[in-house]
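Only one chain is given next, in structure tokens, and it is the form predicted alone.
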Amino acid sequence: MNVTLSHLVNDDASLISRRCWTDPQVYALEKKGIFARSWLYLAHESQLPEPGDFVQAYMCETPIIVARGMDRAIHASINSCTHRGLPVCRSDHGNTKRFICPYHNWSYSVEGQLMTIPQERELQHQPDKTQLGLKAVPRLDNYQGMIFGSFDESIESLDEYLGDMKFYLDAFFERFDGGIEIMGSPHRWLIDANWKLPMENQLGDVNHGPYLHAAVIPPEANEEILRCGYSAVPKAGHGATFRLMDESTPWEQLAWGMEGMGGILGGTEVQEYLRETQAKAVERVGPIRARMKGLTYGIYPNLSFLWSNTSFKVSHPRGPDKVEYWSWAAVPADAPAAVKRVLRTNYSSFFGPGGILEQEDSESWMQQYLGANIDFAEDRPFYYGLGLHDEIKPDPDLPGAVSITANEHYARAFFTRWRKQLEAVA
């Protein structure tokens, strides 16, 4: 690069320049020393749940399919024929004993193994097969039944990559007997924007709604944010967002499920089911996460989970002008058909391509592109040094580092991750 990392990004990371958002340069970076080093979310095992079952995925651009094989192993494959690399699998989902190449009718199994090459017994000498399956993707993990992958054969355990953000995850996941599941397939659409500032947006920036989001967010919602609201950094790069009730709410106020238009609708079964599970959620949780009211979280690098509107979220990078972002739907696994079908509007009513709050997002993102790529402000680099030098101290109760939800320092530990594994391969 004609330009050295400290001066994309300075020490305290408080001033990030333009060109982080925008360089091609920089993208072929974080391609190397990010998205190949890194674990990335794949998949939700409740997608899976008969042998042959199918999804495809993306790592940065690479396109995967993960499949639960015959034996009931979770693989992942890169979708590329090894004959001359055209994808061996078009449907976004479903259940199949074989992948097969359209192009020379080349065909895998689920495991990603090459079984037939027709073209063969016209031949002398057969190529090795075994030589010749689809690429695995080399370390793959679960936590929680969230499925990620790896192209670093050498990364740290997916336990250890998490550190303490499982404390933050377990709060919401353990609450429910059955764990959580993915309900459909996701929504995609492509936005004009560079793949950051949407995983920036869900991992900690809750600040932005009372304004972006007046029309919706009522005053008293903003006013719990400021009364309660944590922003928790577990881990550089990783960020928890959320409400720490008093004691004294009242279930109505605290329990998951009732913000949104579900629970607020549902009837007397969906708000039942959500008291039951609210009851459960100390001896589950503890005394302290039965309290946690949750917004937003997110993964480094680019996965984001919605807690109040159950929603996963994977910032999938097309270049650094695109991003196609994929969105899932997520429900209790224990819960009666009829109360999830209710619960799944918590998510659809607000978010998705259709859902208000997610167009007025997608358009900031497109916007703050546009602001990052205009002429002659090189020299004016975005600050995101609010709460630079507040004092931030050990919670005895929640692990990392804990702040109010206006100090940015959530994104500042991101940005100093980022450059720090940018500077390993640049």
Contents of the next structure:
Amino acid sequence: MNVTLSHLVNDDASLISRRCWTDPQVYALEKKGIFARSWLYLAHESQLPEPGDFVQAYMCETPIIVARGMDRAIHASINSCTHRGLPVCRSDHGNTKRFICPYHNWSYSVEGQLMTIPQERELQHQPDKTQLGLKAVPRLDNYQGMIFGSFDESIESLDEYLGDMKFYLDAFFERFDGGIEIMGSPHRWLIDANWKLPMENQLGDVNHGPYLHAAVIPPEANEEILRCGYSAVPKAGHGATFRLMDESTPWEQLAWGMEGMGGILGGTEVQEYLRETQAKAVERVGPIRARMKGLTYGIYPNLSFLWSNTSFKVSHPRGPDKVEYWSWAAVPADAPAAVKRVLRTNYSSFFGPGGILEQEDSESWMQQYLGANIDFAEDRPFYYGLGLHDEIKPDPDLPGAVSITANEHYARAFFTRWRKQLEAVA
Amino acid sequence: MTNPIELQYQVEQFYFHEAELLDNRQYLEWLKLLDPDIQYVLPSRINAQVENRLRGSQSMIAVDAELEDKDSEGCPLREENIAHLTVRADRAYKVNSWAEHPPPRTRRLISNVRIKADNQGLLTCRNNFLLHYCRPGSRNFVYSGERQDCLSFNSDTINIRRRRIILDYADVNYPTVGLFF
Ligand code: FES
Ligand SMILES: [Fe+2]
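Now that the form predicted alone has been shown, please provide the structure of the form predicted together with its partner chain.
Up next: the whole complex, starting with the chain shown before.
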């Protein structure tokens, strides 16, 4: 292949070629080097409480069925009939005993085994059905109810893969007695942009906030980020941005949930729930993390998480020039049903396809894609050098490389890992 | 009781006026058409599992079974009140509303206006729309769907009390569904 990785990403990852977002050859390498070899987010356990429950997912462009089997274990299979390849599951979620392929009605169990071939009784020799099930995703693992799959049989455990990212994830998950729960199906949004653009945005790019979002975000919110905002890279490719509030901060300015439209407009029942949750935070997550007010997180390669506008997001590639961006509202599982319904609007008011804020982001991703796809500018790669020579000192309380948010170290770490993984397969 | 033909005429004229305000970008004027207690909901739409036991029945293919609505345990795309809608309207008058600056060109066609019930000045209405949307530097888009409204009707004013928008898609292949439908 005609791809020299050092021409795409220089050694300190401060210069990134426009081709990284547009070149079909680069995209083919991403499939081989990254999507075939990473832990990819599939679903959350709360979506699959009962045997027979299933949801659809994707691993890169490959459709996946994630189901709770009759054995109560989670199974993930490629949603493609062994006979001629049609998807055997056509609904976004549901509960079933069998997936029946529409073309010739081969039927599969929720665990992915081939159960019946209607045509076989006409034949003298029956095929060995045990060899003809749906292809299983070889590795599955779970962290805090988040189910991940990998096509790489020899990949490290999810625990190692996440590393110190768990410290930041737990700051959120561990706040709630019952963990979290996903509400409904993902919002699926097709955007004319490369899959890495939404990912990079949530990985650590909080510095576009005061500019791109100035029509909606008040200046005080940005002053808070300047005063006490951090960008952590617990491991290259992952990222967490957050504010570490003063100990004297009143609960209304500190509690998870109070920053979104649901928290603001939700009334006393909602605010009381949020206050009580914050009151338990020190005990549940310790004194440092109780003062944490997250912004955005990214988990390599394509999962993002929003703290205040509580949502999981997966950036599913659809070629170099299109992304199918999925987002789900996440709410505390132990909240009363009425409170959950309000808290989901912390997500949907500002983010997702109808969000007031994210319409500006998605426009930027489309325009960045167009900017990456122009001619005669090969010698003008994008500049990723902000903060390159600034010192990052270890922090006694916060794992990883922790810096002010203006430092683009999170993006350089991502592209350093990205380059290495592509080099391995180029 | 108002003559039904006259009522139909008044409701249609109201919708045409509303569309004109929105297409002329008079968002602050449009806000005045809303009841201060407005509920504005855009359910999300899914590819629902076809229930075998419902086969042969109308409910097997019911539109409502595909919607994640306000009272569901799913997540509507939008569930807003006057505060949300005001933030959206105000945004349009700011120079840094980048996705829509310069402003998009829109054209709304409202048709199939049906008055379903008239309950002492509260009208239950449905109508269909096509919305052409053209953002600078992007492709052009046409949205189609149905609006299910509750209008409060006094002899000289009509206000929108509730609006539920049914878009005709499960996947959002549009730059935003944050528009005033
Ligand atoms: S393609 Fe699935 S049964 Fe033939
Ligand atoms: Fe943003």
